[in-house]
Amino acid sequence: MALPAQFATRMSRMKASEIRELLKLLDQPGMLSFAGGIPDAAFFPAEAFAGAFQDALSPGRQAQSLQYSVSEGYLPLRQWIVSHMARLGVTCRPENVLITSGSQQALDYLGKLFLSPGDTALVGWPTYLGALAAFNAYEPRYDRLRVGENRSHAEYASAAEAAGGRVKFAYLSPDFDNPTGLTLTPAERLQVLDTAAALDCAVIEDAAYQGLRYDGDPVQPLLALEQAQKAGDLEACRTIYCGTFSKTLSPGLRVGWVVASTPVISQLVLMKQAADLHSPTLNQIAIHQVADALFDPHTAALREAYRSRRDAMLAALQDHMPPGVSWTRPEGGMFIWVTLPEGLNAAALLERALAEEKVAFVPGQAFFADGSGENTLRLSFSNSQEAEIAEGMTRLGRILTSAN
């Protein structure tokens, strides 16, 4: 039997991850990569974890922290979470909180809601190659969210409905985006609020660098602009926030979490209950520990050294980039987002650059629905010592002056 002619359909739409198969590169000597968006392994609160899940497997908390457990998520964790987002604006329950295994589950849960073969998900241009991953096994069309240019919202519609679909949500990440690094505005935030509302569609907000601004005043999240319109009823809102501890305290542990109207959580759950029961009670309990002690001081130590080492590449960009060059300027995050030339290829440089000058990043391309963005790249600064950045931008600075 031909296993592989019985795979359904929509493994055609399934792709390796351009950014996986990147973080292979690393272990070669003298490679410096600018490609994963990781945190630095030199700042997790590994001392902190260690007592946590000392004190998770001690005699008297061990039977529950190895037991199966509830599908929305350890209590406590989700108590944590409430408070977390009322200092961000957003009033909530435990009720509406679904604990996931990193925001990525939540986006493929999210996906398997919503979209049925032929419907539309508005997404940015370029977005998340993450989200299109877990988007595209469930078959949409996607369309791009013009925010802050005049597109009617009967335009989106008619264009959906002549796919045989319609919009079923509108996906971002408003702070810090991956891959560009920009910010939306207020003004942007309820344009993009508002033509969801005339589409009657969801909005995924992915708020996973969310903690990370460097620079600026803070701006609410959707989800409480919209609950502020709705008079503090979350239950009539339609934005859906998707939060991680994968960028602040641990990638490792993977956990993440939803807030949305009780109505999507208790479809989630189900979707939980058939896929993983629910996300490691042991991880969640230590999580919860280490949240609860030191996020704020945490995190706040985390803004002051990523905001130097983005500082360090945008002054390494202004040296070392030839004339035609330009890239955005974040105020917050893991990415720095570049455009090159008309005419370069960023997926031919890199085996360029991978061969003769040992500096790794991500073309663009993969981050684009339709595969445009040829002429873009993406790069991260969060895993990389001010030096290294200094040098990675003069080996770059060298394969594009020697391609234009």
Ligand SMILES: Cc1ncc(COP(=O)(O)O)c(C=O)c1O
Second form
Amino acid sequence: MALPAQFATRMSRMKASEIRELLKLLDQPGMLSFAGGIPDAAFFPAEAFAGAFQDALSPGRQAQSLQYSVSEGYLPLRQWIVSHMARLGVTCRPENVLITSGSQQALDYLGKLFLSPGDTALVGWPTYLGALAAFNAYEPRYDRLRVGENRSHAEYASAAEAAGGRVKFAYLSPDFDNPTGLTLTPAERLQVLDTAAALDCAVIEDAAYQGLRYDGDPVQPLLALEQAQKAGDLEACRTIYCGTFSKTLSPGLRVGWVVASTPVISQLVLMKQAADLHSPTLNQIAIHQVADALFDPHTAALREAYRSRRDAMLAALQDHMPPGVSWTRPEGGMFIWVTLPEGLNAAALLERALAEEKVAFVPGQAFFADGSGENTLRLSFSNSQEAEIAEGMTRLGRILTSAN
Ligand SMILES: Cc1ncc(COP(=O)(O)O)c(C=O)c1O
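Can I get the form predicted in complex with the named molecule as well, since the one above is the form predicted on its own?
Okay, now the whole complex, with that chain kicking things off.
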């Protein structure tokens, strides 16, 4: 039986991620990889987690921690998130919070909630490729969310209608975006909110890197700005905030969250019930204990460490990139986005970089919904020591100089 013929049409949009295929090649000795955007395992609060798991599995607590629990998520963790959000300028209640299996699950659910085939999702050009992968399953059309440019909502709307659907949401990661590292100013955030209001669509605010700011002034989340416009009423807000503990405490425990108005949360809870009932109880209890004990000092130490790595990468790029190559200067996060001269192809360069210099990066094309961006690439500085960064950028410089 030729089963691929029976696969649903949505599968034609789901392709193997370039990053995952690439990661298979990175085990060779001497390879310096700036490809995967992952936290440095050396900074995981492993001892605190060991204690938290031990407590959660103690005789008095194991009946709860090993048991099924509610789909909305572990209440003390949702209460912790309510206070965390308050510090970011968002006033919410536990009823506005859903715990998800990483923020990736939230992106999948939001695609499922909003997108019928042919509907339009507004995304950055480039944008987080995991968001495209999640949304692709719901067969949308993508249009470029233009921030700081003059594009009227009528143009977005008529293009969406011509494609047989409506604009359902704008998706963006406003702080230290993956892949560009860029941050939206308050004025740009307000412009996105205005466009969404004119289109009457949702805003999906992906805040994965929000806590990792190394310099510059913090900017309020879109949800906080919108809530202020609506006289504090979260129920009147169209912004849906997706948070995660992956970049600060541990990605392996798969704990993220969504903050939104209660009608949105109720729909997402139905999806959670249908998909996996709830996120693992034990992991939620452990994350809560560790976050409660050390979130602030831990993230302060992380910021210190990642700031030096970012600085090392910016300095090494300055020293080793040939003329015609430009790059972003992020105030936080894990990524620097590099633009090569027109006509250079980053995917072809990667093959040479791996074979000749044992240095890896992610070619930028996979981050563009239209497959453009051939001459771009993403570098991650979070998982390499300063000396490795200096050596890696020397190698990359050699490859680019010879390609120029
Ligand atoms: C922008 C962005 N959003 C969401 C995620 C998903 O993270 P998680 O599911 O671990 O919370 C990532 C992971 O790399 C990301 O870069």
